[in-house]
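One chain comes next, on its own, written as structure tokens: the form predicted on its own.
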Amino acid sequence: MLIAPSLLSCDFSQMGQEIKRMEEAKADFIHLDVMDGHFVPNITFGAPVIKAVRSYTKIPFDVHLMISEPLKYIDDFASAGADIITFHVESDSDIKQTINKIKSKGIKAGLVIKPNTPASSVFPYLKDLYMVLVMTVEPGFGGQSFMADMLSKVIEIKAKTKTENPALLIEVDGGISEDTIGQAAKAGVDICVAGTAVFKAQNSKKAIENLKAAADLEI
């Protein structure tokens, strides 16, 4: 299991140092939630902030765009240093065009689905993707409870990728803790986004180790 700490739970006044702390804690990715206050009812940060903190680590930046028109901003996030850009199938931009734009920048592309969106909505695009992110909470705010019933989508997508794109990774985001990560691992999840469980822990390195150990018990 790979762990992607979400900066949504970090101390925003010390973002660069918080990223360094995650590097020392052996995080696999840094997950950056970009919210526009329109697609989701919250506002976080944009490309300039990501560009400002990019130099603090070489860990891949997993940038999750919770914005209405992702296609308009791919150039900005590419220039800011994103390694992976995921965007929502529910957004207003043309999905195929947006995937192509991301890949044209040499960046890995991913699609995200909200809890009320069926797994089948990503099926037409699986061959072109590096990752599918299944939201296990309603996007917009951290600290929510894990929605275990979303894992049926992971199983469904995983089955489809066996023929379409066996290398595709499945990520979940929302409510991940030592109590829930085992269920995710059992369903076939490859990457878990963890915010509160890592950033608010007394020892973030130990928290990541414990999450991985809890996942390994179910694999």
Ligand code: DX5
Contents of the next structure:
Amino acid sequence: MLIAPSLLSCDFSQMGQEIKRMEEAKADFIHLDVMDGHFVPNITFGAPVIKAVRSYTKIPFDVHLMISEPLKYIDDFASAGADIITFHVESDSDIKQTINKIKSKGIKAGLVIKPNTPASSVFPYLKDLYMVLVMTVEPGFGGQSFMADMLSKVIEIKAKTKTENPALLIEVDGGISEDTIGQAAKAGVDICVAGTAVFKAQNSKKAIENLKAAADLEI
Ligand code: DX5
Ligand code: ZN
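Would you mind generating the form predicted in complex with the named molecule now that we have the form predicted on its own?
Now the full complex is given, and it begins with the chain already shown.
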């Protein structure tokens, strides 16, 4: 299992150092939650902040756009140094056009689905994607409870990718802890985002090790 700590739970006054801390903790990706106060009822940070902290690590930046019009801002997030950009299938931008724009910048593209959105909504795009992110909480805030019933969507997407794009990675986001990661692993999840579980732990390195160990038990 790969772990992507979400900076949403970090100390924002020390973002660069927090990223360094995640590198020392052996994070596989850095997950960056971009919220516009319109697509979700919360505002975080945008491309200039990502650009400012990009040099603190070489770990890939997994940028999760919770914004209404992702297509408008792909250039900005590309020049900020995103390695993966995921955007919501429920957003207002043309999906195919947005995927193409991301890929034209040499960036890996992913689609995200909210809890009430069916797995089938990403089926038409599977061949073009590097990742599908299945939300296991309503997007907007860290520290919410894991919605285990979302894992049936992971299984559904996994089955579909077998023939259409076997390399596609499935990520889940929200409520991941040592108690819930095993279920995600069993369903076939490749990457787990973890905010609270990693940043609020006494020892983040140990927290990542423990998450991976708990996932391994179920595979
Ligand atoms: C929610 C964000 C998540 C969130 C996860 O909108 O997309 O990345 O930070 O936080 P935890 O792990 O605390 O649920
Ligand atoms: Zn996220």
